[in-house]
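Encoded as structure tokens, the following chain is the form predicted on its own, with no partner shown.
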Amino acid sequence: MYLMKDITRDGDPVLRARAKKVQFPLSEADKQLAHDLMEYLVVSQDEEENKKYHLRPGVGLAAPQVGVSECMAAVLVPGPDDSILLKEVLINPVVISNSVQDAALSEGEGCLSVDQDVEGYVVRHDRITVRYQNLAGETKKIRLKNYPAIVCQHEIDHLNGILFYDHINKKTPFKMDPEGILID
């Protein structure tokens, strides 16, 4: 299981590199990577377990964040009343369409690889369609909106060497299109 000491921190070149495409069938190492990425998210979202292992809670974790430059990310987006909005390992994900409407989290974004708070709106698309492969190598398409869409865009950015604060307007960090949506 990954611990916080295993999370690659901002400044490491792997976080700014374009990750390489994952080949199928998956190697044993890639199967283990997929398992370990999701396991971190599951354990980190359990209040007792994350305290026990000193984990920062996460809703997404990309392979470059554990030092592996491959196009793979796990997402686990909780919903209301202990429901799960999205739980998937995305392999070779690509955003194939997006809305014109912008969205941002009202409290900004954070990242397991970035230790300091970076204030400002991280402006993203409110709705996206993502094409990816699952663990069996099947090509899937998923339409997402609001928070799950933001989480997936954040993780896909990691696979392209982009960090969330790259999207923040440096001169006016809390400026957004008036038609945009702020998500609580």
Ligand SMILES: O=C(O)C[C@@H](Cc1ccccc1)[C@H](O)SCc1ccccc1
Second form
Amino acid sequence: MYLMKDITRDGDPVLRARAKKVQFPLSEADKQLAHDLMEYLVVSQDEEENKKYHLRPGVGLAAPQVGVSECMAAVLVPGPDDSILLKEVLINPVVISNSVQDAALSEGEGCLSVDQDVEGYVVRHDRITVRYQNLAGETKKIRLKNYPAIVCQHEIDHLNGILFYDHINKKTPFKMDPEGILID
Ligand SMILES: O=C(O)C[C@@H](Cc1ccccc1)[C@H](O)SCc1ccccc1
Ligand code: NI
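Switch from the form predicted on its own to the form predicted in complex with the ligand and print that structure.
Every chain and every other molecule in the complex is listed next, the one we just looked at coming first.
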């Protein structure tokens, strides 16, 4: 199971590299990687467990964040009352279309690989269509909006060597031009 010591931190070049496409059939190592990425998210979102293992909670984790430069990311986005909005391992994900409308989390974003807080609106697309392959190698297409869309964009960015603060306007961090949607 991954611990915080296993999470690659900003400054490590792997976080700025374009990750390699994952080949099918998946190797045993890739199957284990998919399992371990999702396991981190599940354990990190459990109040007792994350205290026991000193894990920062996460709703997404991309392979480069554990030092593996491959196009794979796990997302686990909880909904209201213990529901799950999105639980998937995205393999070779690509945003194939997006809304003109922008959106940002009103609270800004953080990152398991970035220890310091960076304030400001992380301007993203409000709605996206993502094409990816699942663990079985099936090609899937999902349409996402609001928070799940933000999470997937954050993770897909990791596969392209982009970190959340790259999207913050240095001069006007709390403005979103043109007008975008603030997500609470
Ligand atoms: O570093 C990562 O990729 C995991 C991030 C993903 C993320 C951060 C901000 C906005 C969207 C996605 C962690 O989940 S940051 C910690 C966190 C935990 C629970 C809810 C929100 C953020
Ligand atoms: Ni991150």
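Residue numbers count along the first chain shown, from 1. Take the two forms, superpose them, and find the largest set of C-alpha atoms that agree within 1.5 Å; that set is the rigid core. Note that the structure is a prediction, hence the values are computed from the model and not measured. Only residues modelled in both forms are compared.
With a cut-off of 2 Å and the rigid core superposed, residue 179 has a Cα displacement that reaches or exceeds the cut-off between the two forms.
Segments of at least three consecutive residues in which every Cα is displaced by 2 Å or more between the two forms, once the core is aligned, occur only at 177-179.
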